[in-house]
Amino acid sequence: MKKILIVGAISAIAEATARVWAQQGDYLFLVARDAQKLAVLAEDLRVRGAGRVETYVMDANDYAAHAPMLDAAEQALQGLDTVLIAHGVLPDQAACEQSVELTLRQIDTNALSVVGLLTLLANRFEQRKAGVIAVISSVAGDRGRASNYVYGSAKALVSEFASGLRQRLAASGVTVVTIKPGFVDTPMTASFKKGPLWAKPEKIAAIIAKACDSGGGAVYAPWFWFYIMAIIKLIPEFVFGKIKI
């Protein structure tokens, strides 16, 4: 039996995760800023088996709002093995393309928020030596592309932030995960074309909850975006600017 928080718990990759994890038993202290969906969502968990499902409403924006956070998680499930963090929001490139407050505002959300919860975790779970930190990136942070270079750049630092936690942390026995889904049909993309490469929150949600048991790393969601994303990283700069993908 685990005992984990969810930051972003009505998205839904994180619900579909959720329903993984209540579906052995596992204790969850969901976190999300809408409270009628958090009380759906735990009351859903509760009937498909969680051992015990607490919420709380915070604004991942409010940096002020972390530490008591933790402080509440830890104290409604006597302790905490496992996070996910999984909040964020998909930007509109063109939009912020035309406007400085609204592209450091989507960073704010997508990356700076989750490097301050990084950060915090990091620090308690290092002391204790033991625990397993997982966060959604993307595989938009692999190289910026015209499309949503925005948003791939808040996931880039995502990543890398992640990759030196997960090298500071190894020694204390604290467990990393960077997940790295590609396209996935959510409300959030409900007004992208669906194509063969798209996969469902259900598919995303099991490769964390193995990704979280089998002991880090950076986990490409599905694992054919790790091949995919390897040949755009090679095409050469000259060659990629000419190009849209």
Given for the second form:
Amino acid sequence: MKKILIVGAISAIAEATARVWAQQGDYLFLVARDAQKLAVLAEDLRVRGAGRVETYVMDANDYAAHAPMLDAAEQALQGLDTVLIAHGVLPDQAACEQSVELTLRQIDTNALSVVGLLTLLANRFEQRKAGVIAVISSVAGDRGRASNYVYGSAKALVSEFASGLRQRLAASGVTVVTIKPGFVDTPMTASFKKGPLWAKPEKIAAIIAKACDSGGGAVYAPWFWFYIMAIIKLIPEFVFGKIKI
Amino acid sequence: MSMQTFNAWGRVRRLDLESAPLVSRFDDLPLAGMSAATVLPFGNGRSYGDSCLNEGGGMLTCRTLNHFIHFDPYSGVLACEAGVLLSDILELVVPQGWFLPVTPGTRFVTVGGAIANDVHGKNHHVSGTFGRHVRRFELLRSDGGRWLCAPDWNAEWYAATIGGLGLTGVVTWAEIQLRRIPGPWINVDTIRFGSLSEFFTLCAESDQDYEYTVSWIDCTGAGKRLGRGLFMRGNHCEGAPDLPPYAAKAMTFPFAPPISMVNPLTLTVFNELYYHKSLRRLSRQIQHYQPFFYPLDGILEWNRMYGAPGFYQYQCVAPMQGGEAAIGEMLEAIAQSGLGSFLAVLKVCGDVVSPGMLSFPMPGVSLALDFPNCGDRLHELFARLDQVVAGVGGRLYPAKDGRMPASLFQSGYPAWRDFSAFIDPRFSSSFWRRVTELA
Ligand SMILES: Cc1cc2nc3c(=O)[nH]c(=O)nc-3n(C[C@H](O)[C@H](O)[C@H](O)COP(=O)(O)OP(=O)(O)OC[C@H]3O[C@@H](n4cnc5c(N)ncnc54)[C@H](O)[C@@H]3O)c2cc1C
Ligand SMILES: NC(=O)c1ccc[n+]([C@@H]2O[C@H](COP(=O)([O-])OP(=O)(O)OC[C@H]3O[C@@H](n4cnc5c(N)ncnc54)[C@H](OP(=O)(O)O)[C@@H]3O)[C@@H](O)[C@H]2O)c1
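For comparison with the form predicted on its own, please write out the form predicted together with the partner chain.
Every chain and every other molecule in the complex is listed next, the one we just looked at coming first.
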């Protein structure tokens, strides 16, 4: 039985992952902005077998709320051994290009709020010399592209921050997992036309749950994105500037 | 709101339609951002024809309503949102000693879809349709109205929505009564029969003592070979049999080949069983519930086997009176045409009354089989079969249909006019327009 905190718990990917954990009887502390959706998910996870489910309303951009939330989680579950940070937004790239304020707000949500949470968590877990910290980044963070570089650069920050943290915490036995999903069919991507590269949240959830159990690292989800991104990263700048992907 | 591609299970049509997901069961329908004049709920697309499509209109995708609400392992009452799949329910409840009260031949359908077609299964002669086990549900209308529906509460909306083809509004959640089981295993008898009359005798003998019955019948045999087949009957197995745990295997059919591959495949399976040396007239085995109820679910997306043109399924039910002769006549016509799949499914429906105004099952005998889409010749055959069905006072199953003439629908479902009063003004479907607008 694990004691798990999920931030952005009603994201479709987080929800599917919570179900995997609920089936194993784990204890869950769910954090999101919408109390009603949290209640719906909590009912569902109890039916599916979660040993315990607690909910907590918080906006990830409210930095002052981070530490009290972590205290509440540790108190409610009497400890904490796994954390999944899943919240995020897919900004309107064109709108961001016209607005400094909007661009910074998106980077705040997708990157800085995650950095804030990771910083606090790292210290708590480091002291205890145990635990798993998983964070959902994205393949979009592997290379900035014209179509979504505001989102991509924020995810790049998350990936690199997690990479450094992984190295730092390895010495204390704390695992840091970076999940890099490709295209996933979730509310975030509802307006996209789906094709063969698209995965269901359940598929990503299985990968996340497995990665949390098996020792960390950066995990592409599904695996084939490793190869797609390897090629995209290899394209020289002078070519990259002329193509549209 | 966005454009998405929708396919029904038969893959005859692919439609790009405006679509919006239902995000929360507490929200109003997401109609504000939609430009389409009409909408239709979409479950998991396991209906074969156009009853789950709305050409030129919008779709409300319901799979996102996928939360359990409560489950009482003592009484077997389960409440869940309408986009939950029957497979999710089984995964949850079978280990706790419960089972679906009624299940269709695939577990990949939503609760909302099972209600909207009032689906039936191998236990129809005992338990009736799925709708009979729905204790209550919520119906959400385009004007924001929410109706709690139960057999004794808004009973007319309950009756219209069960089997209501998604036209009365969106079912947001439902509460169903499950059935107790001793475990996941089924005692199965497989019996060879040589003729239709033998089939009817077997049914009469078995329906009392066996909860589940169904038959496969050979559609290639004309004349003397007409009506040979395999009769399967089963009951939940008491006690824990000394068997290794069931390991589900699933493969996905990777692409749609240019021509149909179904006939050679089903032929092989059937022949193997039918001519298997060790299969006596009656053979007994213990089977896990998955291969027993869902033989095709092991091959995900098997509908692609029919190739790019897709396929039709023809499922009719004929009243007992005249039913045997009608089925014989249809099998003869199908065998002569050489157009059908090799196997048909034959099932006697019992006289448990269906709760829906437009529910398909009636006391009698139901025949179902697939036809690769091969154009005009096929539609000529269908027209012949329609005549037999209409002649005997039978009807076709909208969940499986993509082509029945309006006249056959209207004669088979005389309640359709009364039903029209319950249709949500913003809702419509390709099927409904096809079978009513010519009236
Ligand atoms: C292999 C296979 C075997 C089958 N065997 C059987 C069988 O043995 N017996 C049987 O009866 N059927 C059988 N079927 C048919 C299937 O059970 C029905 O078509 C079922 O309704 C499909 O459910 P779905 O969730 O895929 O819904 P869809 O096919 O997407 O939609 C079906 C109908 O439900 C409506 N709907 C969906 N969700 C909602 C909602 N939330 N509120 C209101 N309306 C809604 C839609 O508008 C549509 O009219 C079989 C199908 C397959 C593919
Ligand atoms: N879908 C994809 O293709 C894809 C690909 C790669 C990576 N990802 C990443 O996967 C993660 C999960 O996304 P998803 O696809 O599951 O999408 P989703 O269902 O839209 O989930 C995103 C969640 O983030 C929450 N959120 C946004 N801003 C927040 C804030 N300030 N505070 C708290 N919560 C906030 C949203 O909550 P509200 O409902 O309150 O807005 C929502 O529940 C995200 O980090 C996303 O970037 C997704």
